[in-house]
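Taking the form predicted alone, here's one chain by itself in structure tokens.
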Amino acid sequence: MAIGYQSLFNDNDSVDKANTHKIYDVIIVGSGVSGSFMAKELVDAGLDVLLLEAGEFFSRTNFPKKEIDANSKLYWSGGIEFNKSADLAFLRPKVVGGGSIVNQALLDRFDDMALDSFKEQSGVSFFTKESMQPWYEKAESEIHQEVIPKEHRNKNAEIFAKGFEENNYLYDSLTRAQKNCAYEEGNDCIECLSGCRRDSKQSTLITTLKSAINNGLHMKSLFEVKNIVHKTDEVRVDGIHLKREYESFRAKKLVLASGAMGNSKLLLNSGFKKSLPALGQNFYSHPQFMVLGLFKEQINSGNGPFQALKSADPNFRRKGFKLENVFAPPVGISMLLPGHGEEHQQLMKKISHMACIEVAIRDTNPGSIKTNRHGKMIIDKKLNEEDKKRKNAGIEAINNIFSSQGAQRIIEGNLPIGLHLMGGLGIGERARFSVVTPDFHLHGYKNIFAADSSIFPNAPGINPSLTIMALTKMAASKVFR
């Protein structure tokens, strides 16, 4: 069934109330990377699928143009959520297409270190390069990939590269899901943090999700699922549409694809903790610390492709951190800078003279996700001494890089941010210590599945998107079995 993709979403709703009484083959909760890839696989297999998404549908014609609007319209909680002690922030997308809309579409395969740790902790045998390779290849075939050509690197990337070379560190280009970005025309990738208005970024909105919808996927956006009721032969989901209309949908099977926080919160509030004691445990986030170098000359770090390079130094990997050149729009930068009043204002006036490198650590201290009696999520996540050691090692390397390039001042950002939200439904052989089985269904619930980052048993220290895609493709065969 071919449908006009944009016209389908004029009212953000492709499912009318007449369909609330039917039983779908599968309901998917969440339209991010995993949900969209799963939807495509299932509809291609001929299943009748409903996808439910709490966020709004946007396209290249109406993505928010102002940073403050993007924060409120594309993320949960108006743009930012915090741990219990309010010293670690989390960014959780809430939009059709999920993280693929607001990230820089970075694609990396996991190395032996990540896969071996997954296998050791979970006992799951397919966490090897040999087993994962065909699934990585299938995922990569869905999306066009590029690296930023050297001639299009901006000054921030040049500082990164030269600083690495002068300090004898190893670096490499970031692989990105993008196409026809036309940097020679002056396009700035930093706008893509609010959604790509060129459809150059290969988000799921224009790849797998678009394909699934045109092949018959039913979808309801602005629908927040609040509760799951499990039965032997079906699952019912209850939720609220447009913040006012309560509705329920039924299916033979359910796929949870709303990430570490979303999946954990939904299952906790639906009463699954008693039968799944590991639910909400082993939460990781790759805490990222942005470090700014202030230079005499203009750097304009937000111009062009603002994120192009990554560390590839085995010593960094062993020490548990990675570096990437990066930047943020003005509101984001303002939250990182120290001082108040005039002092802060004077620093903000120098934003065009700032270079930026972030250190992301492979966090070792697992957090937990809980809910209180009102259903509100509580995130208990802290850095332990090893995590702080990894952070400090990364910042030392950044100081060396910026100092070698003549930075007048080096400023550590005030606020660590978790962008890669993982765990809570860890995969594993043993039900006591995990939530999801190696067949991707919940322990004891053969018609409820998950394959997104919530099933990660620990922090890999590598961008997770490509592995989420690969695992979702692997899991799809289990769902339509």
Ligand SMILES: Cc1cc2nc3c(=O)[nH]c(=O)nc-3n(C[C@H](O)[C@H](O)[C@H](O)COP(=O)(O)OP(=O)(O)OC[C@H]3O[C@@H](n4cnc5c(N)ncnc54)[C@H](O)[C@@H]3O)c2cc1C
The other form holds:
Amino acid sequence: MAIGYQSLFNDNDSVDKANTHKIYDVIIVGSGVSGSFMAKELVDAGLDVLLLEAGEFFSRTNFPKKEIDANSKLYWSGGIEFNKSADLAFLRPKVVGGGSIVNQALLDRFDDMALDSFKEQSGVSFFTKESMQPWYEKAESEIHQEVIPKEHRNKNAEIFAKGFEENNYLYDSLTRAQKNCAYEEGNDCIECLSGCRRDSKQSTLITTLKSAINNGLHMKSLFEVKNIVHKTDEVRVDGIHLKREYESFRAKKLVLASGAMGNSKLLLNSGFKKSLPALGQNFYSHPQFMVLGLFKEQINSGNGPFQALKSADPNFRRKGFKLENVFAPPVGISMLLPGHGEEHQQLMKKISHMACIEVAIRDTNPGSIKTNRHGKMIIDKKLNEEDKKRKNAGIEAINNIFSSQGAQRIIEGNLPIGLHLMGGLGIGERARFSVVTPDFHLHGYKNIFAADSSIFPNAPGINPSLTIMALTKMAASKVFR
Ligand SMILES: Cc1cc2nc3c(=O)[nH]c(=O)nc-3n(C[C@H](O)[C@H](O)[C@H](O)COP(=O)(O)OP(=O)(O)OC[C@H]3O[C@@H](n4cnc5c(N)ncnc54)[C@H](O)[C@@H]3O)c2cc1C
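Could you please show the structure of the form predicted together with this ligand, as a counterpart to the form predicted alone just displayed?
Below is the whole assembly, all chains and molecules, this chain first.
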């Protein structure tokens, strides 16, 4: 048993004691945002649930302290993955709690533009503000949220705010799932990217997953599901524990919550493509481009709440991009900077003088997820001309902001990164063009469900987590019905 359990949860001998002989009511694959919310709902409904997670269990007592260790221990493939042409990077969490451990916990409801385009593409009638509202409310009731207070904005946020004002752009404060960050004590939220060591960030470890485990959820970490076998009234999952022990588990129903790439890979490798032709299609990632402004004075962008503000300009939304003030730890920044050797080193020495704004685009060019004959995942995802136009419009706005604030130099980061991995199992009415039905089960498979980021039919251009939570709540009632 990992150390983390002892400090976080009540004595619970169901943790890491999964039973290969019994038939569970439900098995959930993946303990991220969706998996944790699903687990709580199902356990609360009295079901016997097993949660399988490929990543390790960490908690505030043992989250990796060094950035380099966090990358390799909390993410798939040693920290970073790439598309086929190696010009777009992806960060895919692999840890108990999934994205909620490493993400920035910024929460937004979808606007009409996002919901309308989901509805139009999927034909699913509940993608309206009215239908989603009760589910957003239920999701929000699980997590404490705070707007970053103005008095704690750091210098990077001030540059963002002043630059927006001088260019007549509109901005707003970010809302974050957090509690008692105590900035006045000198806490820096950038550390939360490796897991929050004060339990201030409201990851699922301290919200839904904690509650589910304390109420009898069975969980097995370090278990990668490799194969799914569907039978009429039972589902079997086969996988590997600690990369060496093969085990199989059975349940009446299966919930796939291993994210856009995880779900697609698993179903493709289990032979579902023949019956689900749209499997692996329509993959999106909100590619983001970080732009650094080099200033004469020290900015210390990583101090305090390192993200506080977002664009709220209807023009930006119409043009398909959003801006946020942001920063990254040193290894991340070093990957963004140009040059090699001495030139790169000299720039890195100025890290405390760098402000940073990211442009994230609402990508329009659908990618695809495939696997080769060895089961290895291949991501075909490129920016099309429209995507590049969106990126360039965002970068132009950032240039205006930094220039108006006296930046000595503006550096466009080397590497676009997709953090919001979405699609592959798109939801929709028609089996030919979608994978998941409006009742959240796979077309043709009434006992296999999904409600995580994989079911997004396209890119909303808005932080996805809150909507994943809301959809998962909605889906849970279909699983235990
Ligand atoms: C650095 C970063 C910052 C972000 N910031 C924000 C933000 O501020 N706001 C926001 O809304 N979103 C943010 N996101 C995105 C957000 O975290 C994701 O959209 C969200 O976590 C997706 O939820 P999910 O349940 O679909 O999958 P995940 O949370 O990714 O969970 C999937 C889980 O399944 C496990 N898994 C995968 N395959 C298998 C398998 N075969 N067997 C067993 N387990 C498996 C994985 O290890 C993982 O733990 C951020 C992401 C990153 C990386």
